[in-house]
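Next up is one chain by itself, shown in structure tokens, the form predicted alone.
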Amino acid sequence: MSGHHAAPVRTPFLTRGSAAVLAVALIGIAVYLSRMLLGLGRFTNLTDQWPWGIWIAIDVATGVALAAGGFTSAALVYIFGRERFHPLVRPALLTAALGYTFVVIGLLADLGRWYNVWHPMLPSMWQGNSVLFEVGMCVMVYLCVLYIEFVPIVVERFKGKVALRGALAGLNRPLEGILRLADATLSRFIWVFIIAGVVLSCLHQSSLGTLMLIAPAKMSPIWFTPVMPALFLMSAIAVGFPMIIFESMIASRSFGRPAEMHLLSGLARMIPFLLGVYALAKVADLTLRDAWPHVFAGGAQSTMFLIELIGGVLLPLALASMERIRRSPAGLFVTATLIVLGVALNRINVFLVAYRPPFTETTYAPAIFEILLTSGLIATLVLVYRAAVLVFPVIPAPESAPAEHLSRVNVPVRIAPAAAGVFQPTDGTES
């Protein structure tokens, strides 16, 4: 695992901020349990004409896309050999594992017969012609892979430290044996799971786009395209590094640490290429399909697409191409946030805004319970992440930053007063 040192964060779990998040989480959990016990209909505005809403668009489609930092960071470090970015892998892995876990939890809320979710595990119930079957199987297997990849972090935390007392003291030696066995085994075969994770991610990220190919008559021509699976995959790859940057800077602020600009600025150098490929493919697709008249036709769909394209792709592409922005904590945070929001808006647009079934008599707007449940899931994810980094060695220890990066002072450029108020200038350079 190289020489990068990570350690549990030493800070109280419950602060004023986390207490507010806990309140939102408890409300969401109460709504979730009520929905699971009392049925789907009374908690949503979904109908036969509008079969999915924000629980699919946000909780599932957006959640899967924003968990892409796990497989992109793994590919960067372990496949392409960019070892200097290794300290960013563990936080990205934790974010991905929690993201996919809560995707599954959110999906259960959207399923009418959620208690049958285990059916795809039985070969007798497999349906190879179903896109959702492929997505479900890939997500299921990839979630297992993510937890296996997290095992070395658990081993590092508890190996040689198991000290149960009382009636549980007899478990100390067996647990230590399990930890030693896991350490010895995974050290040899972890590369298999890393490669499997990258492959599985590429499969289901693209398959979420394939899902909408079955509804050509129900979608706006602005978004419907035969290459939607490729666009979904490219956007997931493009948002992977910005999501790592976004998560890292939020965590640094939350735990009172300086942003790791010596790593994040270098990571940001790859964003213009990845986001540029996605932008080029998107513009080329609209041109080849002669869909630009629909883009500028006016109306809600046109407006939402232009916000997605300009605010979520072109503007952050221009910002990420400027070195002074990549070296600025405020500038880098704004750039990463725009990309994250742009990809999230793309998923919402594809699954909600673009979806217009013919002969509809009503329109869909999320019910208050749908909003509370989604907000609660997000809040709970944040709290579980906070708890995990307080227990496990996930976040790089402050002293692990390379001295040669910290010794050279760089005064970043402030581009947004609001963002500059969130992230104070931090010394850092870009290699």
The other form holds:
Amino acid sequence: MSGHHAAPVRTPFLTRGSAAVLAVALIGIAVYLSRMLLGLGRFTNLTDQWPWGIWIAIDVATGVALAAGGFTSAALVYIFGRERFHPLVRPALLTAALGYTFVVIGLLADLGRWYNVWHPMLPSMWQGNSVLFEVGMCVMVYLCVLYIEFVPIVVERFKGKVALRGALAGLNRPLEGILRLADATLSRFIWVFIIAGVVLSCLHQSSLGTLMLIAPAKMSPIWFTPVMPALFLMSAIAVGFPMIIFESMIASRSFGRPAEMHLLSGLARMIPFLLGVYALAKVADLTLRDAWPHVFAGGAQSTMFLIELIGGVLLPLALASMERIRRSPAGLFVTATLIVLGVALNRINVFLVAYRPPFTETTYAPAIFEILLTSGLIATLVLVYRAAVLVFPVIPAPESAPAEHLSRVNVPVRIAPAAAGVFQPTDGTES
Amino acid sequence: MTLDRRGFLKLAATGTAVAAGSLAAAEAGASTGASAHDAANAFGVLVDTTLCIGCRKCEWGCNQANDLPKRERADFDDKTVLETHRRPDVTAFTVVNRVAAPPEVRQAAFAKIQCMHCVHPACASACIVGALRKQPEGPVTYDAWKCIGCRYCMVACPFQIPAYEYSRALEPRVMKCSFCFDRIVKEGRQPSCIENCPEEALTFGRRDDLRALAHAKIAANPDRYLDHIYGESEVGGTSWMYLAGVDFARADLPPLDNQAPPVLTETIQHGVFKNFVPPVALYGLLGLVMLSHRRRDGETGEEE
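Could you switch over to the form predicted in complex with its partner chain, since the one displayed so far is the form predicted alone?
Everything in the complex follows now, all chains and molecules, and the chain you saw is the first one.
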């Protein structure tokens, strides 16, 4: 048993740092709304030759990959029974839920007819041959699963404490009833959703790698391989824990706490194996396809691939294999960051750099508005995450401080025993 | 049956039509027993780039027949545009380019490009809502009402054909040649570009007949044509096929594999979802692993 409990973080929402993030977010939101009303042409450098840009490569493809901490940690703790890592599950779950939410928000910006986004749900328009259809349906269902998995955290925070005032007071009883019902049902059936989340993730993480296989003639042989779906799944699994480490260490620093090295170093021990499998598969694939000459042919594509392979896979693999590095906060952070950037670069490479249309009259570089919208979405995600961990019990309470003192003064929250046992095994240490 | 009379008459004039004619008749006869709309029997076009004179009348015909920004006929008399390489875009479903040819090739001429209407189109396989569809009669059609504007079709197209109305704030469309679907299927006419071609560079007919015609033309004029029908087998075959005297790549027809691109993606896709067995099996496997750990630990509160 971990002997931990999560608690809302007690810190002001707005600091100098988060105000700067807020500024980036507001600019992005303004660009977003303008684009939705005025069309793609004014805001992007997309052309008939380059129909997909960074909104697909970063907001969607990289967004999905970097949300992999959600299903990898759920699998590790609930399915493979590594209970000691339980405190890391909730932050990863929140990241995944927000990450996928923002994937959908980002995707909407890229859709010419964003108001038709619901069309693939109509059985009359189902198109089972389309890889994108499968990705879309899986992402949609998985997003619902992530929200359901988050419900126990909401229950834990508000059950027995719903106290709306004034005109809304009449809602208190019904809301309380809903929370109790959710608690009673979910605690029994949450495992259904946890396994479903892992299966759905395996499906669409790999299918994202099938997407570009529809365009063999346009793809660089450095990346184009029939096993791309497998490589995408392996890299998603490999990036899950590094992303949790990356994010946990940033959160700790932001909230003025020491990094949870005892947990993170333990998590990092699995990286050499998971990343090693990916590295091996990547190298073996290139070798079997005789693609190394393309890798060393020079040019932008070769350079980008070498950065991806050496800086994003082999170097962090070497670093993660050293226990000394895994135990040092700086070493661990650098290692995790390299892996995160490496997988992000892989997605950008596959969706943008590897793509060479046959009749290229222009090159694609993102327009300033594309960059502002993407950075705005990331900034907004960071702020929503910050708000969520201030409201909900997501981040493990610091070991030194008694839990009672962490609850926010204005909203008296007792750290209740877990709403759903699966999510937080009670260990009797609660106050 | 809209058999291609002009093509056959022309062929007869060369005096070598007998074999080809019988071959075409045999194939046409063989296929009448099958579905009236099977792939071999669907409509197609044979483009003979060696006959094209670059008059741009096909462009004019296309402009008139489709929902495109209307232009004057005189606009299409301007031959200076042929000096620059053009691609179809949101204002033109088809364009004619001069085929850059080495000087020793006399027959180097012009090439009209438009949607090839693949037999197994990557765009239609990619389309998330089935807005792009391969019709049994041959055309690949687009239903703007279904479209969500993801532009995956543009990524998928090996010929880089679909264009997008990026500048339209509302209801932007994917723009590409429809093979004049309504015109050929409902009105029984030929596509507008072909009706406007004065040189018989474009031949409309059943795809199998056109293949036979093309083989006969090559056999009759081995000096004039490369011994290759572009689109007969590229990307699994296209409804529009080309004859040329110079490297097809010069006519914006890139060298492509004979396998239709969707074969790979659909094989992977349907393999992963085969009767939903793999996902359900993975679910069951993970469930068993979970159960085994719970039994062993006896801690994760099933009993609560």
